[in-house]
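Only one chain is shown below, in structure tokens, and it's the form predicted alone.
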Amino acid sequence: MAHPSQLGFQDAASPVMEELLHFHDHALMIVFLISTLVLYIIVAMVTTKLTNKYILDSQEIEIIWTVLPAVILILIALPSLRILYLMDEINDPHLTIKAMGHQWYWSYEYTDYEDLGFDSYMIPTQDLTPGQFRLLEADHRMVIPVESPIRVLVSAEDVLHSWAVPALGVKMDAVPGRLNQTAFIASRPGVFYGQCSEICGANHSFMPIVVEAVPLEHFENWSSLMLEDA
């Protein structure tokens, strides 16, 4: 859960998000070192009293500033590509959920069950109870089991939307007429919040996403109750 004045990412709740956090720290350190080097060179060039007006070229300097950026790009690209393939990998999901974006709410369908689906609307501010978050709470949460591979099929009925939950490292565009898919594993129980991340109209800011990860036994009880009510 994000908090006021937060500078970094939310705490990771999935293996992919942990990898993304590590890559962020890795890339940030490289950027910091480059910035420090450039600043040092600028200060040294401005303050030095050593000058040579007759230097026209230097093979050594040319080699250094050609090879060094190439090495830095490789150090960034290799872990980046690794995570990219990890995010696209979907191996034997235990549960498949179809998320449909509408103006301005989400609907969820658990495709492994015969008749388990519901719409998820934002809870208005005046209806919130103490402890609930404004603009983030939904009347129906997407409940999933912990430590189980989950596949989410994402589409939209009207305009472009985007299904995003930062703590899980998930962001997938919802395109009308197209079915996109993503996958994740919730590594710990909890409630994880997200929002539509593609401008979709007047109430774009009022279609939150709430994912609740629970133990498998609790998920089975919840799904049984939902099927009975259906």
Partner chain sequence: MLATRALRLVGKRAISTSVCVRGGHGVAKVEDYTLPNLSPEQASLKEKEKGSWAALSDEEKIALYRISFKQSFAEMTQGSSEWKSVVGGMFFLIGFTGLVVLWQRKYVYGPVPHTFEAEYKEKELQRVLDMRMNPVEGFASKWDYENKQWKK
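Counterpart to the form predicted alone, namely the form predicted together with the partner chain:
Lone chain follows.
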């Protein structure tokens, strides 16, 4: 999760998020360069003592300030499209989980082998144990095995929601009557938090997503325990 007043991204927990971080660095650098140039030009224009009322046109500079932005846009588009296609590659998942959005909680179904399903409600602020994160903790986490490709099928039972986990670089809209697919690999174990990302009513801010990536044996133990409890 983010620490208070954090401005930048969280550390990547999946390969796709790593790519996104690098692309963001690249695009932001370009943006800073352009902004610095423009700011310099503005300051120079405002503080100059020179005057010239009779400029009408100049073909050279017009060519430069048309071609150069086109080149810059290409420099941004090429890495961007590369990541776009990378995210769409065939990934052969080890596990498929259905994440269903409700007003106002998520429910997860693991139906590859057995019939495991459970709801995940936010822990209310007054019920937190000391140290838990306000508005982010859920009573049941979506547990996944680490370093395995996971496919998540996202949908909704009532209104639009959106299933997002920033550390994994994942966001997928939950549309009623529609199955949206997204996939990721958790490269490291840990707990990754996210929040519903499509306005869905009064408690839209209070239906978080918690993904816990654990080694495979722990995942197997967890799913056995969950099946017993059900």
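Note that the rigid core is defined as the largest set of C-alphas that superpose within 1.5 Å between two forms. Residue numbers count along the first chain shown, from 1. Worth saying up front: this structure is predicted, and the values here are computed from it rather than measured.
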#### Entry: Threshold 2 Å Cα movement between these two forms for D112, core superposed
no
